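Next up: a single chain in structure tokens, the form predicted on its own.
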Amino acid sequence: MVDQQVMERIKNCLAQGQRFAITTHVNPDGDGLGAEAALANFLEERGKDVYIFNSNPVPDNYDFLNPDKKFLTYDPRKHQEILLTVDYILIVDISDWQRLRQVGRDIRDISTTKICIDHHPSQEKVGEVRLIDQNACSTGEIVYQLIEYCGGPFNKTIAEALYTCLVTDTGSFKFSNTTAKSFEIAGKLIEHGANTHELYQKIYERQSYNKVKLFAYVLNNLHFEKSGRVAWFAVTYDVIENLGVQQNDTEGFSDYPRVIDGVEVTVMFVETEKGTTKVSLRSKGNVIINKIAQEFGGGGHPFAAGIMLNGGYKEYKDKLLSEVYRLFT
């Protein structure tokens, strides 16, 4: 349940603020880049200033959220300057400072109030107003409730890049974080506009031939331990390089090996050009992974976590992996 004082709180803040910066974590994904789609367009509805600022560009097949060309990839020489100006910033879909990237590190000192909503769990207490609810299967979630306590309205666009956070974060309502809820909040959307087969054809199908020969070159190189019950796999800089592909192009792949039969935690290396390594940590539902996360300084949901590692990956592959097999033992 979100905490009815802290709404009470972010709507008078909505109301009496005219400048607002949002932002979201890096390689952000369905449910970031909705979530922020949905709150830029009900705040520019009532007349105020809004600028969305983010690590890394919008991925192709979520550019029917950035129509206008309003999702900005921050550069400090550019949109610092602005950040010092605005009245609020937003931050949705993260409560970790570390994967704001520069973003994080510009906003965290200045003086700007800074309203945090994430349904993750966190070990940091990101920004001064902080609307959690970890049992929200998406932001998408909360702000669709935030927005119904300020009054609305939900137009369609507002409806549609909600939907977008529900659908991906919950693997088109299938994994476990789906919930009765989850449901109801779709079927308001959708009677607000949302068209739920166009969103699907633009979200899923509309990938590209580098990510099919990425996808293709993942299946060749998976790797099966404790009697098939991990799954692991490793994306290489030189093998993103080499296949033309963008690290962007990994979204998706970690849940897929939980589709074969057996397998109940899958790990995803991938390698970027900044020398650092993104692990995926995903469990069909009986093993609790994220804490093997936190011990490595990451953090997530109990069947969905992530880490950010300085450093290739084998330099972690093996002590990684020994903590996941520790689970079946």
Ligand code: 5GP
Contents of the next structure:
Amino acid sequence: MVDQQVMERIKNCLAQGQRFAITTHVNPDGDGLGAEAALANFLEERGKDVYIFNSNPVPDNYDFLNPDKKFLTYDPRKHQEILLTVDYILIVDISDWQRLRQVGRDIRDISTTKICIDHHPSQEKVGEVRLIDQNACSTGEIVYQLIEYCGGPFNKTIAEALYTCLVTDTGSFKFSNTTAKSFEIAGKLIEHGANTHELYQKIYERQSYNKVKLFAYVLNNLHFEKSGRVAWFAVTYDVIENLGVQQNDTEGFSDYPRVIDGVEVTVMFVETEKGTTKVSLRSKGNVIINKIAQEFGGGGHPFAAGIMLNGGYKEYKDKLLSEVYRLFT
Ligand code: 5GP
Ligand code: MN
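Return one more block: the form predicted together with the named molecule, after the form predicted on its own shown previously.
Complete assembly follows, chain above in first position.
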């Protein structure tokens, strides 16, 4: 449940402030971007000035959330002055300073009130005002309730942005975070104008052939351990470069091996150009994997978690996988 007192406080901040900055985590996903787009539209409709500063550009499949090119890739030389002088800063879909990268470093100690809206379990307290609901399927679900609490209005843009949050973070309403409330809110968003089929096509049916080839590579290079209960795979930077794809083109791949009968946990390693390795952990729901992510400096939900490691995947593979194998001994 979202806290009514906190909602009231945020409602007042949104009414009183004139200039707002919004940000989300590094490598933003549909939930982070959708929540930003919805809040930006809601505030702009009320005559506010809104700046969106993220660590990365909007991935191509989410470009429909960014028709006015409002999403800016944060560059302190160009944007710091604005960021440090807005009335409020909204931080969505993240409760971890490190994953806010330079934006996080620039705002952490300033006196501006920072409002965090999130559904991740976290040890860290990010922001002075925190609207956190770990039971929400997505940050979009919380933003929906906040906008409703503020009296709306909803419009097609907001509805489509929030539907994007819900559909992407629930794996199209398949994952264990999907609740009656997720469906109820999705239904309301359709009433407010979200075209679900068009959104499906925009988000999921515009992939490059090379991304699909990368997926074929992944399926051909799965490793199974612990009698088929753990499936892991690695995408090295060489593979990414040879196919001419991006690191975020692996989004969603870590979910897939769970379709295989007997697989309980999936581990995906993706190497980036800068010598870091992104790890995604997924569980079918019988074992909790975010504790392992936390041990390695990452975090996330009980059945979907991630880590960013410094170095190539081979440096960490054995250590990390042995922790995963321990879940099955
Ligand atoms: P994904 O594997 O899709 O990137 O992330 C799965 C979940 O783990 C998401 O909820 C995401 O926010 C979280 N997550 C991914 N990477 C990291 C990380 O490096 N640190 C933390 N704290 N959480 C992460
Ligand atoms: Mn989310």
